[in-house]
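A single chain comes next, written as C-alpha cells; it is the form predicted on its own.
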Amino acid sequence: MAALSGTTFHIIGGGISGLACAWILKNKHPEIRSVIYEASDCLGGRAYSYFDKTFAKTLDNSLHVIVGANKFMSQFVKKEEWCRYCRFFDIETGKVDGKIYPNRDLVLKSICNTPSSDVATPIKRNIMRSLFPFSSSRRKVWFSRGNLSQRIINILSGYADEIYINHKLRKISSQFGFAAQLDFGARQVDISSHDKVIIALDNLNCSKILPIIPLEHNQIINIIYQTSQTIFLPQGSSFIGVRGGSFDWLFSYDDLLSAVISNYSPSGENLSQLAMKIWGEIDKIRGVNSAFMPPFKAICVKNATIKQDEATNSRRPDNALSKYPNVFIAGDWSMKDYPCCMETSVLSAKRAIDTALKINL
C-alpha cells in the first residue's frame, strides 16, 4: 500500500456519497488524502439540517428514515432510539394495523419514490434481500428530527482531510485522455498523475460534467405543522403509514407533525389547500375535530430521486467508470438495481473507491 502514499482523491460533492468516500478512505486507506469540494454553502446534499426562522426550530431539508437492515447508516442510531413497531391507518375504514405485507405497496412507494406497480423488478428484489427484509429485528425504524447534520453529516465530514464549500465544478479539462484539471471558476485544481477524482453528484449535475444520460426524477413533499404540544398518534406510535389518504406517512416529534408525500405530482390545488386537506385527514387519524389548522410550511424536493421504474433503471450506469480513466462516479442514482437511499449512496461510494484503487494509471 506504500504506493498509495501521496495520492489524493478529489471528491466532487459533499452529500452522503461524497462524505462516505472520505470515511472509507480514512478507515481503510489512511495514507490517501481526501479533499471534498461542495457547490453549496453546507454539506449533506439532500440530507442536512438548517435553522428555520418561521418555526424558530432546526429542521431537516427533507425527513429521512434509517431501517435496521441499513448496515452502514444504522451505526448512527442509538439502541434506545429505534422505533420497533410500524402502524398503518386506513383513511376509509379508520382501522389501524401493524402488518407490513398488506401494506407493501405503500412501503415500496416510499422507499423508491415511485408507484409500487412501476418499480423495477431487480430493485424490488434487492429491497427484499438486503435493505428491507421482512424480519422484525432488521425492520426497526429511526427517522430524522431536525438532526441530520448533527447526527450524521458533521460526523462523516470529520473524515475528510480538506473540505471546500462554495466550490461548484464547472468543467474538467483533460490531457492525453485523462482528467488533468478541475475548474471551479475562481479556482483551478491540477490533478497529478497519481490522483483520482470521484464525481459524487446527483444525476442531473453529474450530466453537466460528464457525458451521462439525464434521468427522469420524481418529487417528494413534506408538509410540516407546528402544534402547541406533542401530538400522539394511534397506539402510541411516533409515525404511521396512511392508506387511502392525500399523503403517505405522518411523523410526530416535539411540537411538529410532518406529513410526507412520495412521488408527489402537483395538482390544481395550491399548497394551502393541500395542507388543509391533509390536516383534515390528520384529525381523522387522531379522532378529533380541530377548530383550526396550525401554522405549516411545505418543503418540496423537486428532484428528490430518479424515477425507479424498469426504463429508468436500465439507463443507470453498470459500473463506476467514466470517460476518463482517472475519474469515477458515485451516487445512489448510479447503482443500477438498487433503490435510491442513503445506504445505497454508501454502497456507491464503496464501489467507486474499490474501482479507483484497482486501476493503476
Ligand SMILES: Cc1cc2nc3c(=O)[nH]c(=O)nc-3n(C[C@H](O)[C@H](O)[C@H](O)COP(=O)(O)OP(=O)(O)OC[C@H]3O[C@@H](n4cnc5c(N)ncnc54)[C@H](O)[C@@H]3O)c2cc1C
The other form holds:
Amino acid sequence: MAALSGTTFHIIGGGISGLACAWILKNKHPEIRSVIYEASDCLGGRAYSYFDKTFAKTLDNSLHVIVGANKFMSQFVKKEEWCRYCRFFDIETGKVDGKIYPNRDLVLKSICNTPSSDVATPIKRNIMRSLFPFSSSRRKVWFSRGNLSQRIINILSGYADEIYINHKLRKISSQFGFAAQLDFGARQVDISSHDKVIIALDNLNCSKILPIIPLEHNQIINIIYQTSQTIFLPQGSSFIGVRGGSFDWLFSYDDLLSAVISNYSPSGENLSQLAMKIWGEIDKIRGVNSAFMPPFKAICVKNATIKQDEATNSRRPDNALSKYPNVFIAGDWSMKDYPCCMETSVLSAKRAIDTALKINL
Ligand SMILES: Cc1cc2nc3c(=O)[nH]c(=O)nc-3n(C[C@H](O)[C@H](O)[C@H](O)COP(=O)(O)OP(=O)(O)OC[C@H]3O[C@@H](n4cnc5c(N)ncnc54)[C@H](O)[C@@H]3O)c2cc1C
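Could you give the coordinates for the form predicted in complex with this ligand, as opposed to the form predicted on its own above?
Zooming out: every chain and molecule, the one shown earlier first.
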C-alpha cells in the first residue's frame, strides 16, 4: 500500500456514517487526515439532540435505541445505563409479558420502519443473526434520554481532524474520470491524486450528487408529553412495547413520556387528536384515568429511513464503489440486506473506508 501520510479523506455528511468514517480512520490510520463537510449547522444527521424552547430542555430528534448486540454502538453505553429487559403491554387484554418471539412483528416493524410482513428476508436474517438477535445474553437495551449528541455525536466528532458545517456539497467536478473538485457553492475544494472522497449522505441527498436511484422512504413520529413528574410504567419498566394500540413504544424518562410510531402514515386525524388517542391508551397502560392530557410536542420525521421491503432492498448498492474510482459510498441505506440503524451506519463507514484503502489509484 502506498504511503498514507499526506492523504486526506474528504467525508461528505456529518451523520453517524460520516462521523464513524473519521472514528475508524483515526483508529486504523492516524496518519490520514479526515475532513468532514456537513450541510446543516449541526452534526448528527438523523441522530442529534437540540434544545427545545417549549419544554425548556434538551430533546433528541427521536429517542434512539441501542441493543447489546450492536457491537460498535454499544461501546457508547455505560454498564449502569443499560435497561435489562424489554416488556410488552397488550392494550386489549391489559397483560404484560417479556417474551420477544410473540412480539416479533412489533420489534421487526420498529427496527425496519416497515410493516413486518413486508420486511425483506435477507434483512430479517441479518437482524436475527447479529444486529438485534435479542437472545437473552444480549438482551440489553439502552435508549437515549435527550443526550444523543452528548453521548455519541460529540465523542465521534472528536476523531475528525477538521469539520466544516454549513458546507453543502453541490456537485463533484471530474477530470479523466476521477473526482477532481468538490463544489460547496461559496467554496471549492481540490482533490489531490492521493485523496479519497466518502459520500456519507442519506439516500435522497446522495442521489443529487451521484447517479444512484432515489428510494422510497417511510416516516416515524414521536409524540412527547411533558408530565409533572416521572411516570412509572408497568413492572417498573422505563420503556415498553405496545401491542394492539395506535403507537408502538412508550419511553419514560425525567418528566417526559415519549410515544413512537414507526412506519407512520397519517390517517386523517390531526396531531392533537392523535395525541389525545395515544394519551387514552397510556392511561390504560398506567391503569389510571387522568383528568387532562399534559402538553405535548409531535416530531415527525418524513424521510426517516428507506422502506426495507424486498423491492427497495434489491435497489440498494452491492458495494461502496461509485462511478468515480476515488469516491466511495457510505450511509445506513447503502448496506443492502441490513436494517437502517446506527449500527449499520458504522458498518457502512467501515466498508467504505476498507474499500477506499484497498484501491490504489
Ligand atoms: C425518528 C428516527 C428514529 C430512529 N431510531 C433509531 C433507533 O432507535 N436506533 C438506531 O440504531 N437507529 C435509529 N434510527 C436510524 C438512525 O438515525 C440512522 O440510521 C442514522 O442516523 C443514519 O446516519 P447516516 O449518517 O447514514 O445518515 P444521516 O444521519 O442522514 O446523515 C447524513 C448527513 O449528511 C448531511 N448532508 C445531506 N446532504 C448533504 C450535502 N449535499 N453536503 C453535505 N452534507 C449533506 C445531512 O445534513 C446529514 O447530517 C432512527 C432514525 C429516525 C429518523
